[in-house]
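Presented as structure tokens, the chain that follows is alone, the form predicted on its own.
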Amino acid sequence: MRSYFYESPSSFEELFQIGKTTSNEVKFLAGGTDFVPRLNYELNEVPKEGQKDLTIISLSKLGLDTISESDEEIKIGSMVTFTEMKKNNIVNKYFPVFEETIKELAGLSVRNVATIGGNIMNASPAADIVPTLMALDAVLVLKGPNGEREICSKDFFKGNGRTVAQEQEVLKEIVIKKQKGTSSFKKLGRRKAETLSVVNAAAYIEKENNICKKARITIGSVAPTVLRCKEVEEALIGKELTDETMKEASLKVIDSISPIDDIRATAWYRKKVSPVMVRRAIKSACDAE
């Protein structure tokens, strides 16, 4: 059985020094609502031959739990919990879609501990916060030994459980520009609460005289990563936002997705409901004030 070590650095310099000197496998710990249950499961498994020892590095002392505002954007630290986001006046003023999203995410006890950064870095194609972040064109800031770099959310995910982050890079914050349009998030699960998404979708719409000027449409749980639906966006821009236009545009999502059968739903069912969820998200965003 491998050994486990715990570190709680109070600065990035200390964190990167730990990563530089250890020969162990390293895992960063945010809220732990996904990682800790997996670790408990691992402790009950038969040890794997040749498995490295594990160093768990907590991010709790790095000052990543703040939300700030400037003239053009808001910054959300990666260690901000979903409950803190849901209650935050800055977030609610500029991006009420987050409250709509977070109330669909897990349950209260999980939201009190789970962080936005942990949810992002888990890189699940069924993550609920990611479609909303992508619809808002959020930028993710990574910090590593060689400095910081910014990655657009649509380019951040490489596959199920995989991101562009390098081995020692930490997600520092999420940056979202203030925007003129309105957004919405919709989720379909096997029950009404505390469930993973069968399909989820988010939409950002800018309109003038009911003509779509800008659109960002996203969908999750139907491919190895959450997707930007370019074909749907192109079918909306420049068109009057009628029910018929939204219905026709949403059907184009079928060509972009590659759903699978799993314990939550069949691929066939996901293909059937994906256009419906996309249309609902677009319609809700259009109706939002």
The other form holds:
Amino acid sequence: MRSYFYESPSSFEELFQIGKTTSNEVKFLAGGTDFVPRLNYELNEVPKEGQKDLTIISLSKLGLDTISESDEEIKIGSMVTFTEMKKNNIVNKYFPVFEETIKELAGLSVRNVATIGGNIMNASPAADIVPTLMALDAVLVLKGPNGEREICSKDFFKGNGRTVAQEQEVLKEIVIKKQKGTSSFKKLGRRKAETLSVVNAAAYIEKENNICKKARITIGSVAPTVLRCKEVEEALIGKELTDETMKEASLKVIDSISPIDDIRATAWYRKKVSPVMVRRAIKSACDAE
Amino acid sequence: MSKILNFYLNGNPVEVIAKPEQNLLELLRDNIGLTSPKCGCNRGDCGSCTVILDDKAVKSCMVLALTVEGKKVVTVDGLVKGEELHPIQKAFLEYGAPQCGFCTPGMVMAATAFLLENPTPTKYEVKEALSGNLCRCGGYDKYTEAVLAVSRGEFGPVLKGSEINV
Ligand SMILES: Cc1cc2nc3c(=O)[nH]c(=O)nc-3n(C[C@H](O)[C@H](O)[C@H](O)COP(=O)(O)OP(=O)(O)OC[C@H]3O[C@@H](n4cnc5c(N)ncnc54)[C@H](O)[C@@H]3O)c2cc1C
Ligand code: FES
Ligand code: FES
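Having looked at the form predicted on its own, could you now put up the form predicted in complex with the partner chain?
The complete assembly is shown below, putting the previous chain first.
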């Protein structure tokens, strides 16, 4: 069996130093709701031979658990838990869509520890916060030994479980521009509570006299990563937002998705419900104030 | 590499040796011998391992033991005052909610933490708060009704966060 080590650095310098000096595999720990079940599973298996030892680095002492606001944007630290985010005044004032999203994400006792950063870095195609972040065009800030870099959420995910982040890079914060449109998130699970998405979708809409000026539509759980649906967006922009145009535009999502059969649903079913979820998200974003 | 871990368990300071790969549930049950939190799945799905960590319900199988350094952990054992049961426990008994009882310690902790946050919930809110706690005997309705009865004060005043830590 491999050996395990635990570190809880109180500064980034200390953290990068640990990374530099160890030959072990390094894993960051946020709330642990993805990581610890995986570790439990690993410990129950017959140990793999030749596996590197594992150093677990807790991110809890780096001061990444604050939410702040400036004139143009809000910043959410990667270690903010979903429970904190759901009741935060700044978040609720500018982006009520987060409350709508978080309500659908896991259950209370998971949200009490699960962080927004963990949900993003886990890079699951079913991660519920990601469609919302992409619909809001959020920017993700990575910090590594060689400094910080900003990446737009739509360019961040490279595949199931894979992001552009390098092994040493920590997701520091999420930056979202204040904007004048409205948004909404819709989730379809196998049951109502505490379940992963079969399909989820989010929409951001800017309109004038009910004509769509800007749209960002995203869908999750139907491809290796959460997707931006350009075809749907193009079908909406410049049109009047009637039930008919929304329905027509939503059907275009079929062209961008590549769903698979898994334990939650079949590809066939996902294809059937994807346009429905997209349409509901668009409609609800249009109706939101 | 094991480390020395200090935290408060049901109001008492404890010092134990914990392995980095151990979760809090295993630490409580195997290292400390406190078997009230149950292991139903060891992967966050069932809620039978729920404890209160710094006034919030958490599933202890998903909390790495070493991360509770300096924090306050409460299990059902910390809710009883001598022979006197906590109002939630009294209500669960009175309503006959537990059948096999395996989910009960987790239900008690989830419900207690929830009432600290929201002392006057609706039925829907109670159901939602307990949605991460599975009961394979199907006692959901009775658990929900019992929590509502406690929130109406039928089983005496509900303790405040600071009081349950002693
Ligand atoms: C019962 C249950 C129900 C769930 N339901 C849902 C659901 O409905 N919707 C949903 O989307 N998810 C759900 N999840 C998955 C999980 O809870 C979320 O993905 C959660 O947000 C993960 O956050 P965490 O802080 O616990 O991450 P962790 O487990 O601590 O970390 C996850 C991964 O990200 C890495 N990481 C974490 N933070 C950073 C950072 N700042 N920088 C770099 N890397 C980092 C870690 O190394 C690890 O690989 C559920 C999980 C369980 C157990
Ligand atoms: S044992 Fe922890 S949730 Fe099932
Ligand atoms: S009483 Fe048997 S599992 Fe709930």
